[in-house]
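Only one chain is shown below, in structure tokens, and it's the form predicted on its own.
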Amino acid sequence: MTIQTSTEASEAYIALGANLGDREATLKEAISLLDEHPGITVLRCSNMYETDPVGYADQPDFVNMAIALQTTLAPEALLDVMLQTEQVLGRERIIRWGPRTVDLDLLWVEGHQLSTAHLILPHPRMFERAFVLVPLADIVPTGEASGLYRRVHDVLEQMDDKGGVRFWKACNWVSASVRSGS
């Protein structure tokens, strides 16, 4: 597989969710694996939220969160890294919207609108899902230029049903570069 890179970095946002196994440990491992990639630097992590399942309801509650990252990867190459990360962490795609060890969704990549067979940017359902928007609101900076901050907050204000999203705990993940002092 060829990883497409660019000399120009973009800020991107990813939604993470898990409802099987040690949900918190799996999410933190996913973040670490992404951060270890040479084309990705994790910038910010949202709080973790426990959420009711959506779509297929006969399954355990999820823990959902979002991360902001800087990447030199093209959007489809970033998606490939995310799918590999899911595979490493035991993701099996058996039931649509069913139980999973981990789920990574590419929500937004600064300056990119894309519609291919494999990827649509911005994510086509992100503004319909409280379990995506609540964590995303934690990490999108007020002064960002694309309008994402305002749109996330406007949609959340208008959204009737946010009851299935409950604060669970703060994310205390620290990047490898911070841990090593680099």
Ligand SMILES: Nc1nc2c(c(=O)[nH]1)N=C(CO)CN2
Contents of the next structure:
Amino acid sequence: MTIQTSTEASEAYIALGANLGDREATLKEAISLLDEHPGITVLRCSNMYETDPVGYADQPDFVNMAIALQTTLAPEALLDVMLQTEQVLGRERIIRWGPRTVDLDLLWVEGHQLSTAHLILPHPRMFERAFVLVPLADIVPTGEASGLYRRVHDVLEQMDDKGGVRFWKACNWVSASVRSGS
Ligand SMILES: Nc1ncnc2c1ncn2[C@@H]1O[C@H](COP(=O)(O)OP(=O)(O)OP(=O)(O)O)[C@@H](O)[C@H]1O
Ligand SMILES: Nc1nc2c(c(=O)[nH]1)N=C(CO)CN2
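Could you present the same protein in the form predicted together with the named molecule, rather than the form predicted on its own shown above?
The complete assembly is shown below, putting the previous chain first.
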């Protein structure tokens, strides 16, 4: 697939999940790899939540979280970077909704609604999943113009069962550029 870039930066949200290996280390490594890409700046990280597996029950609990980023990449190019990051971190696709070292789902990109063979935006299952919405609610700014904040909070308020999502840890990931002071 060709990597396209667009000139204007857009805000985007990614959901992350892991239920194999050192879940916290893998999630932080995924965030660092994304942030190291020249077209991506990670802006905010949610808390980390431990969550009951949904869809395929016979697997370990997940750790789920979400990040907000600024990107100059077109959505398809951003998805390519995410898929490459999953590969670098050892993601294998064996069972649908089955165990994984890391899973990156592109939830929402400012100003983009689309449906192609490779990419659907907003993510088609994001508003059904407490393991996505609870972390996302941590990082969508209150006054956010697109209405995403209102929608996330409205769906969460009406969701009957958020029981499988438990606060686990604050995410203390810090960007390498902040660490080095550049
Ligand atoms: N918004 C999106 N974010 C991530 N992948 C997407 C999106 N829309 C379509 N896809 C496609 O879905 C494919 C399968 O993704 P993946 O194997 O991570 O699914 P999953 O995480 O197991 O299940 P789910 O899609 O229900 O979260 C990807 O290769 C990608 O082309
Ligand atoms: N708790 C939890 N369950 C899942 C998850 C996930 O990230 N967390 N991801 C899935 C496929 O995207 C299927 N089921």
